[in-house]
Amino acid sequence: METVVSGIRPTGNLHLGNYFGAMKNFVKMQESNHCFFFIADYHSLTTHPTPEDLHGNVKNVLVEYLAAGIDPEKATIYIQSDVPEITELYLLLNMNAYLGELERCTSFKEKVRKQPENVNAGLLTYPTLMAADVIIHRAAKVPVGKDQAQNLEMMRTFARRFNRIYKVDYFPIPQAYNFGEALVKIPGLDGAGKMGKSEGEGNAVFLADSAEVIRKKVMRAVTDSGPTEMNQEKPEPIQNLFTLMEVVSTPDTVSFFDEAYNNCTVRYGDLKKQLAEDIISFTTPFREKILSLTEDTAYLRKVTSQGAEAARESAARTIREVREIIGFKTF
């Protein structure tokens, strides 16, 4: 069995595009793997240095972690900076992390170039900071999109460096994790691109949204004016929607949908009429158990104080065995 670190920013609601990006991955993985899903706390405030309701979005994290299937039974599932080793190594690593390979990192050019007016030292050593989350935990693997390749790359290039700065063959060198099938791509309603938080709040139906508020965002939903000839090949606008049935709706549905669109006589109205209530009947157990979790504040202080507990007992076996390599010693 293997040791797996995966975390998540307490910055936004997990919608269609995360459930079946990674979420539901997550899920299958902690079947067969140490799992540790962590909520990243701390790396929020790279971006968000004065939150406005730190302990809220943490606690809309992790309901909707354990509402999408994340079984603290079977997953250590914890709050980043419930443990404080990670702090420790993280600084441990950055004695030996320089200033150029920092700079040179594609996420850190991007954020200095959105957030000129916010480029502080965490946001400079965020790729220390993530490397100590997965290495604390001495994990094999990692699940990484395509836009933390770069920030997974420099996870191996600093346990690497220790093992070799030290002369030991302590860390393993993390691998990206692979889930064995391709991820399902949820396009956004914006007719355009994935969805995503980011692309602003109508783009993305998530598992919290309640039935009225699906309607009206699927509703609105881009289209064009219809096809004109018959087989033609769908735009993108319209092959999203399609998309998005082929996750939520039955193959009759999608079937039917498809073959009035190739035969000019789909209605894009009732198109939409449906698609939202298959997307209802979806995420209706999700957000069920999100209302009810929210509630529990003892189940929810359960989990946490579980996850601490166990994440801690990994990271401090970590953080003294580095000092005792490192030559920390008491008198």
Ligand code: TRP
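Here, rigid core means the biggest group of C-alpha atoms that superpose within 1.5 Å across both forms. Everything numeric here is computed off the predicted structure, so don't read it as measured data. Numbering follows the first chain given and starts at 1. First, how it differs from the form predicted in complex with the named molecule.
Relative to the superposed rigid core, the position of the CA of residue 51 differs between the two forms by 2 Å or more.
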Contents of the next structure:
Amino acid sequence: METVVSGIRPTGNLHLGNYFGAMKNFVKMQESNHCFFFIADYHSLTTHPTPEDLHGNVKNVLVEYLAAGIDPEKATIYIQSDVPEITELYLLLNMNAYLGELERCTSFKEKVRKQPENVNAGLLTYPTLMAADVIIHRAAKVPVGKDQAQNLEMMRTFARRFNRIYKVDYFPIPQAYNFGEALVKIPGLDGAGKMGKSEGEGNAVFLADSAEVIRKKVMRAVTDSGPTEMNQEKPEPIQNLFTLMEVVSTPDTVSFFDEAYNNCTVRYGDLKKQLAEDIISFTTPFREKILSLTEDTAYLRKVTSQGAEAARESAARTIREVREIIGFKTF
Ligand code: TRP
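Complement to the form predicted on its own: the form predicted in complex with the named molecule:
Following is the full complex, with the preceding chain placed first.
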């Protein structure tokens, strides 16, 4: 069993793209690894320091991940700020993190551009906090996407540097967790590119969306004026609808509309109606779970307190050993 750590930013809701991307793999990953999933609420303060939103955002993400299949009996689920040991390791790692390398990180430079009015030290040291998140459990693997490749590289640098400076072989050098099969890319509804919450209203279908909202979004999806030649290649907006259908509809439905497209009799209205209903059938169980978990404060409290306890046990061991390695001693 390998130890795997994954951090989740408490922003936004899960959409079908997240589900068929990372989420489904997380659910599989927890079966055969020692997984720590945590909600990165400290990290969120670097960009969203809004007390009124903080708890609600954390709760949202917690509820949706549980609804999507993260299982507290199989994995350790916790909230980053419930584990103060992480901040201690963060402080210690910062002593060996250099201004130049932190300033050169593309995510930092991007944030400087995006929020020039708030270039805080938390943004600068985001990579050391992220390294602390992972190496606090002496994890071997981190399931991160391409956008986090540089942060992963920084983690590796900090873990290696700690080992070198203190002449120990203490921290494993974390590696990317590879999901065997290629990740399924789910397109959005706006005719171009993948599903994403930042691509504009209506582009993404969220697991928590009501049937009514889903129908509206799908009926508004971008199409064209229809095929004019038999068996012509589908332009992107149309292919995107078929790709969505492939994940939520039966093979019969897909081939029915595929044939209709190929002989130029397809009616996009019918296709969208069918697609909307199939998406609804797929998301309804998730939505119901989300709604019931949202009400179940006692359960959420139990999950997060058990998660915090298990995470702190693992983290406290590391901190004890790290303090010894660094040379702290009690009188
Ligand atoms: N930076 C990650 C993101 O933006 C979230 C994150 C924080 C994380 N700490 C982590 C991911 C540790 C993996 C491991 O998505």
